[in-house]
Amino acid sequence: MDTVGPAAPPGRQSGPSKDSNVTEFDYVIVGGGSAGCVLAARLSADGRQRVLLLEAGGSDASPWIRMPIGYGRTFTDPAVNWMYETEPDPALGNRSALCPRGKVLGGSGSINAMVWVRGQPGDFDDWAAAGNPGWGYRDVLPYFRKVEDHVLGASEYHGAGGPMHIRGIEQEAHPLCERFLATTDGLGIPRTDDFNGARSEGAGLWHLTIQGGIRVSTATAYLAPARRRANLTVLTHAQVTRILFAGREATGVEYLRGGTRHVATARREVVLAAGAINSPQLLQLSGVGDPAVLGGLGIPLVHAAPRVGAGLQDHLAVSYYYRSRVPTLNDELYPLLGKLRAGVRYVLTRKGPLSLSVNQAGAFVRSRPGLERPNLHIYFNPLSYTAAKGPRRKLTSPDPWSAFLLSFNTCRPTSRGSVAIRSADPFTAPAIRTNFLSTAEDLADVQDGARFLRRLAAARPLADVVEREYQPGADVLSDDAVLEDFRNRAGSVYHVSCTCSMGPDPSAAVVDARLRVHGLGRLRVADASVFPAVTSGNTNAPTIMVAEKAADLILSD
């Protein structure tokens, strides 16, 4: 991050600063993350439009990014991670939580767990039903297919030959995963070989964005090939400090790079793809947001948009840990010799535990009768890491005993939080308020989730290898005790979204169904912040889909 001090307060001038270096493009894209890399590649594809991509972080060439299991380190690495902290949440015992966001080409897709889950079809039908035509499941399915180079090949549900390679792990998953799946079979949970296909409900192995033992992100799949184009400019270590306006039209952005203030003007559009934290932050810094918030910080109002930063959603999960009678990944990755063996194997063959995510198996289930679709996302990981305490513990430091974990989170939480700037200084992190467990529905799912995990652990054949539950432990049984434990231990699974949500009503949403900011011209948002509601699973796949569709909308307009 550059350290030249705060930029001039937004709104006091509509044009470039006098000391700026000014360049002109057709499209200026803010954020080189999962969405931004897609937009840069698609908008520059015809060779005629001049496109600028601005990324606050640096290169994604780090071996910790390229090696799949390296995400256990990048979660806590400020060199590639904004390392945000949430505000203390009363629902979590007034704890603050780590909120990692990728500050690197590829964004959070360069530091995530690589699980490829689109969400349930009903998630997108809900988006459309909320007044967003063109965003139903059948509308967005072609974009999901366009993204993919899927191991299952081209079909009604999948694409082949697209930028993002999606692989299966049937031959390499840890043996305990099959024991987990045999247990879900016995409990009457249908098995699925594809959570993104005909059956999204059930239990199975995850598909992952990995190819040849190397992480696949939009930086490698989309941006790297596109960077050869003369009409695409990519600038790293370039932090955008504000959007420039002429009246109610965006004209460009101001950014800092190498200690120097620059201006990039956009002949056609400015597109924000900075993510669910930074996109609303930048709008607010630029005078677009709640007048009460902006006025209190001395930021001149460009456009009153009270929902900027409002509506934040995330998935909140807790893990139950079990000592195992049989070896787990802990036995391979805890001993120094085991780490060395795994490292040598990876270097020589690009195989072994370092070539995969530790998220290997899981399920989407309905925890009680009467539900139209699954309400719980279940995770099974054949390792544990409770010995390394604190929110910054590293997944590369598993427990020194044989163990595994079961986790759950609510698929579609109804609680809503917010993102709000604290200062006119763009280098001051915004306040992230999660407001978890603020609805009766979310509280009910906590109890259902805990009961479901214990039901799994008590059923054969998984029960045959369980020595004991060591966290939370046998003394946490009552509903009150389960809820208290959840409040004390639960944490985000880093699916922050919905802070510039899409909808037809400017008083209730930030962008319209074409992702144009309500009330302003030549300005769009295209990242996870536009989700009207968080999807039921991991958010990388739907974020990339949004960017693909956004590129088509931009070019057609």
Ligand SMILES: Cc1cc2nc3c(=O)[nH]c(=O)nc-3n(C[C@H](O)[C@H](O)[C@H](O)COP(=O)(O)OP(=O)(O)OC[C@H]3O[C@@H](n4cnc5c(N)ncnc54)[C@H](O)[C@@H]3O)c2cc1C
Given for the second form:
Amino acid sequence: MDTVGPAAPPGRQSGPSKDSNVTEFDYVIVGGGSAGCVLAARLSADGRQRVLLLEAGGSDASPWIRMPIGYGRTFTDPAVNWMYETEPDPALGNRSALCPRGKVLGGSGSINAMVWVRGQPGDFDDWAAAGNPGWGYRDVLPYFRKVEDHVLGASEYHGAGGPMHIRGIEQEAHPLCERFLATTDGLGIPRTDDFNGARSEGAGLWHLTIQGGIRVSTATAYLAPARRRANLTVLTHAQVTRILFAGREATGVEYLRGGTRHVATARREVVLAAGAINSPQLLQLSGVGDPAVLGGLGIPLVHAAPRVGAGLQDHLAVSYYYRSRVPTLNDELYPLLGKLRAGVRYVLTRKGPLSLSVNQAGAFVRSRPGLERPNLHIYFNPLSYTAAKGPRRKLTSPDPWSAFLLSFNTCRPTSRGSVAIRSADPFTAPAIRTNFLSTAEDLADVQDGARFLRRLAAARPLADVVEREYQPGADVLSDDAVLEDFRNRAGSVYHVSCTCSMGPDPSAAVVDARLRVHGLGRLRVADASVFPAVTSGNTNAPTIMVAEKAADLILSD
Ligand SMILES: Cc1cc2nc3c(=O)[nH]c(=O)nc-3n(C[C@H](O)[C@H](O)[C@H](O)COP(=O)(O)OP(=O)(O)OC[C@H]3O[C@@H](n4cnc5c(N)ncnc54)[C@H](O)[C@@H]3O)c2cc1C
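Switching conditions: you have the form predicted on its own, so give me the form predicted in complex with this ligand.
Time for the whole complex; same chain goes first.
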């Protein structure tokens, strides 16, 4: 185990406690996830700065992390996952939901579905237009290119030779994906071989962060090669419990490792990369947040910052399930013999369904006329897992019948929730309020999305293999019934972000466009929490871009 019991609540003084072992660095990075591993590699690259990376979880060496489809297991494995639960959401029939977050080197990028989608160019232009110079699409494109070792090779849109290998799946996608794409062709949706190129709109196969049948994360791509540097220290099982301040300047952090409290001081800066749940939690625990909340918990105020933890965004999706007249991945992965065959194939060749994500094809579409940009993210997965009970998605134990799923979420939800500590104890999970479907726009997209999925399933050639829709089913037809079904079954696709958002106004944002916490010195946040608004697609690529740009900002300051 990494930690023993709760830390003492912060006292009046913000300095180190008595039992601390103190070490000094130039930069202290909190969290070795998607962003933190990039920061550790980039900030230590010149060999001169002493960099400390503190990660609450452990090594990412597990075969369930390395084997792509293993995320079906790590999804609910507390050994590598914080396993947060959201507060009951009235919009979802008061359901609470599992909110998985990686607690391991590589963070959520070690347990995610590996889909590589940057988002739409307009997402970043919106960030810039909200008062964040340097974050428009043309500004961030060089950072996306710098990250990539892309199968499509170097171009205006892609990088080659960068740390993260991005593969295509044309040779290995399930044959039903082609049927899905022929159907979208027939509906006039342009086919794309690159959601991250000149156009993000259209239908195609996803690109994935997998190389040679093994997951690629920032822990494998950035951190592993940097770890031999003498100026980089990586400590796992080290949970940061608070940021230390001298007046309004961050001076270091306190962390627990092996049951002992330690202090690491930062001559230059503390950089938070603990993710969209833990970065705001840590700021609040350290006295940076809403004075009303902190005062109620007896936490001395260091700096009033009411937006810390506010503004949470996420993508909320629902799946429609179809019995298929032709075999799907269920037929390969449900039978014991099929599992064995897939396992042997993976071990011998690193190919086959275990070497891929189950997210194989999809689309970004406009659901109604008059929209400037796609508003729906569509997923086609050639398998189903409705029979499994509980939150565990049995990717390697799908339904015992031939079936596939179509799914959608709105690209740019307008509802916003929050993260707030409920105790001064850093080992108590914060309250995560999703506040889904709280705007008219988000409700309208529910109807559009459901109609769109059904239009797809009714169009040929997909319709030729659909035996019937078995969830939600043919009796769920009216707008009211569709919405009620959505409330009963929709779930997050785990893109939480925006809880320490970037913006020019300290009363409306937490960090400025250089990712410095407003009102405090020598403290930045650089992870998915700084997004001003969630991007239109998956969030790993834009988080890694944020970290690349953050490293440049930090070094140039
Ligand atoms: C199940 C799942 C599937 C997903 N699928 C996809 C996908 O297919 N494609 C995609 O683009 N995105 C996907 N995502 C989202 C994407 O992975 C995340 O948006 C991204 O990894 C966030 O990066 P981050 O650096 O902000 O946080 P994280 O990667 O979560 O990193 C935060 C790190 O900080 C550590 N930490 C937290 N608190 C402390 C502390 N107090 N002290 C020390 N360390 C601490 C954590 O343990 C963790 O390692 C998925 C996420 C999940 C959970």
